[in-house]
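This document opens with one chain alone, in structure tokens, the form predicted on its own.
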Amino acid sequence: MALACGLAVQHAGGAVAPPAPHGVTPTSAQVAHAARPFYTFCHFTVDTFTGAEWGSGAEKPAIFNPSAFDANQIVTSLKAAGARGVILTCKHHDGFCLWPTKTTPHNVSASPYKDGKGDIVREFADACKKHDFELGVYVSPWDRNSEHYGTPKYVTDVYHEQIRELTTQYGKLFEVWFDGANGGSGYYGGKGGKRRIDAKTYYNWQVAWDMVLKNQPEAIIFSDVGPGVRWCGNEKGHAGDPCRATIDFPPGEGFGNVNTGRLNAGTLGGKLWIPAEVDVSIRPGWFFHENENPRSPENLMQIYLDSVGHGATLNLNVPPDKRGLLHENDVESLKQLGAHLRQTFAVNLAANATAKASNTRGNDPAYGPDKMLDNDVWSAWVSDDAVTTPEVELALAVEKSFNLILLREDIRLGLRLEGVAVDAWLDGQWKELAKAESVGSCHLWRVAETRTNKVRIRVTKSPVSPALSDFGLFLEPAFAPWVPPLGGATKP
């Protein structure tokens, strides 16, 4: 979460100037990005009603009608968690628009919802803000109830406008997310039948791209192939060791058509910075389904390590049901995570220990290894640029016990480390306890309870010096039991 891994803008002062960025470096949008490592998704639509996880287009407005519809349940309930936005299905694959668009009569003023003066998108929207949470839109490119599907007229007059009224009508957005999946079958207006679409080329991406920055300058756009966040490639809840946030595509690879084992890894060296985002849902399912159960704090805890731990953002689904009220076990389990999250990174037990090393940059104490250990105003240490492999050793005050590892890089000076360890020491010498081969904006490591006094940071392989952001670590509760308020099958 932002308390532990958030990443603020501030250099350190000082006479020596920082090293050279090495490779490619993120843009603003994406150092900002890095900051609000977990949010959310909302998927919510006509399937909510039918028990679908994808529409077929044929769904009529009039099943839309949650009975209980409250934003505000839902934006604080997501925020209890730890996440820092959500981001709503404004339009999933059946081509239902939760807001009154112009651009299709499918959409929420055709259905009962409020007398057909209804407005998902507005609520969620005056919601976030009311809660000082971030919103972003997901919109989806396949459409399978439009007539127009598979020609120029759909891009242009009604998948293109409603990119653009939704990055116009409904204020500042923190993401917008285009999915991977196009084509096939569909209802099509009543014509039926498989339409089928060159996903790298049909929805004309660099004007849809253009203008999202345009409306929304400080939004990330993400699609399987960024520009601003790619997807992990899978939905199981993790990213790969390493999950480098620099990848390159090959010839002939595109949006909706990527190696999976690619995007899991990213490239070392890789000439394009677009880090992975996690997706995966609480539920069995995307959306609602009575029969299903949610995860438990601790499996949530789990995929928070393997995500925003490997230097990741997780995207968490949760699902409104029929009512358009999360449900309470999803509530009780988010608000058990939020609870750990905030346990586990309260207290930085390295936070007033004493940081030496040879190899400070210049020898100018605004670069020096106690930088590091600043949760409050971002500084780094830099070793000497001659100096690629250095070690830190940070001395504790007294011996304290911890069980969790928290290390960050500089992402503005690109991806440096290319292997790095953390010892401790333990009757009378070193002791290995952790090691990775890429850090990015934050790496977490799970280990055994260890009590020292003394730490080490080694790193093992970069080709230009490092430069270390911050050093944590936490002492991690054991989770309660997990026992869902109204019962039900307990889930991983």
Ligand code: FUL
Second form
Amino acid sequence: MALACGLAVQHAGGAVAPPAPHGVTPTSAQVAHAARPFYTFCHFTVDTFTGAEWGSGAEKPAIFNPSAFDANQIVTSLKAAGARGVILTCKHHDGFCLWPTKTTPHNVSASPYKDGKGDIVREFADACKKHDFELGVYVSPWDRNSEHYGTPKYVTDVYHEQIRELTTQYGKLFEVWFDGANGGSGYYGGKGGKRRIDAKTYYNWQVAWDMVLKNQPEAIIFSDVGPGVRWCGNEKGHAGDPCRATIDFPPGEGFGNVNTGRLNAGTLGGKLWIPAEVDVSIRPGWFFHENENPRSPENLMQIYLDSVGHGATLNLNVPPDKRGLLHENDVESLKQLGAHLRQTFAVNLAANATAKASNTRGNDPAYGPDKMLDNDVWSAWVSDDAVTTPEVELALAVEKSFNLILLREDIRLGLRLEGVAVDAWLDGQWKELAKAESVGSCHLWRVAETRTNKVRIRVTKSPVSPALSDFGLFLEPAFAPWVPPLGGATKP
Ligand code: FUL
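Right, the form predicted on its own is done, so what does the form predicted together with the ligand look like?
And the full complex, kicking off with our chain again.
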């Protein structure tokens, strides 16, 4: 069982043909994205040195001077948490570029960092390569520094060109992140004032996104409305339950104009496959502030269950401090989260169970219920087309105690399930432990610790034959009290 809800790629079909996909299905890039459901954000720029959350654009590049920046320390600390990649704020709303872009002098080459010869994006790219970590980029559309912001020139000569530089000069990117905050007051080359734009049309998104996908065919594009992943509708760490990967946007809704409730839940039978991404910070702010402390490992685990465990991906922000390092308290919290995840998912207590299904597609063993337990997340238990509410009983060789349940659908066949329950055999009868209206790439349920030798999976509602690819029972350990190594609000 992979640490996170991991997915492989081939479908092990049998003599009998697999069922037809139901509704919209993910692209291969989206399938690969579901296999790395936990990754990170790194908010780092002039704000790190001013204490602002949104720089005005008037910041002097001279203030960007991390004393001990080490992308390797950042990447290895993030990796220790079990994350698979990092998305760097190459440019936030203040317009300061962390790479020596040709589009504006307002960049790292005008700073004292490495005497103006530094390139923070390059150092991240190198560290990611070295530590087998994926790299993504955040490049803010809103630019409070650029004098051209609000004119067509900004879009073609500055913004699109910045996207081109980032998607062609730093190797493979797994995600390109487009923020929805747009327009308003700023420095704007010293002219100041407010600039209003139409977020839907101004940036010429289709041209920008086509370019991203041409340069990085495997990258996932994030924006409030996708097209690769969508915003989950809040920055608190909660995907809905259900949080369907499918969604429809009614006329009028789109980039810059979204319904957060819809983003949080998705749409049953929606025509677009755009799963939710949960972006949340380990600290109260997106940028590092000395008087703040990181979340505890226990709180991070709750967020993991509320995001990855609801079929979304988790993008956890961990901001470097003024040294250009992740703070000791954050590093420890990440390390403990990683250890907890590894321990929790180390042993699938259902792995050696004997599985008996009420129905198996064409009686073909290639679709048998043991395919949910074979550690191959792409082989699935599938029923006959006409059988939409089948059941599986799992007999464990001996009684086991568990408190966490995992279920996955084979998402390559679409979102098929609309109702499922898991029961345990207790005191001579079945007791329902967990249920859900949607499963998708992963559903995790924390349940009261249960000891039994028999469990049952009941599909209660499905418009077509379900295809369940993975089932797990785990015993999540308790958390020790969280004691940040450097205590409360403190400098390193
Ligand atoms: C928001 C931005 O305005 C915040 O500063 C941050 O970058 C967050 C991830 O997205 O829309």
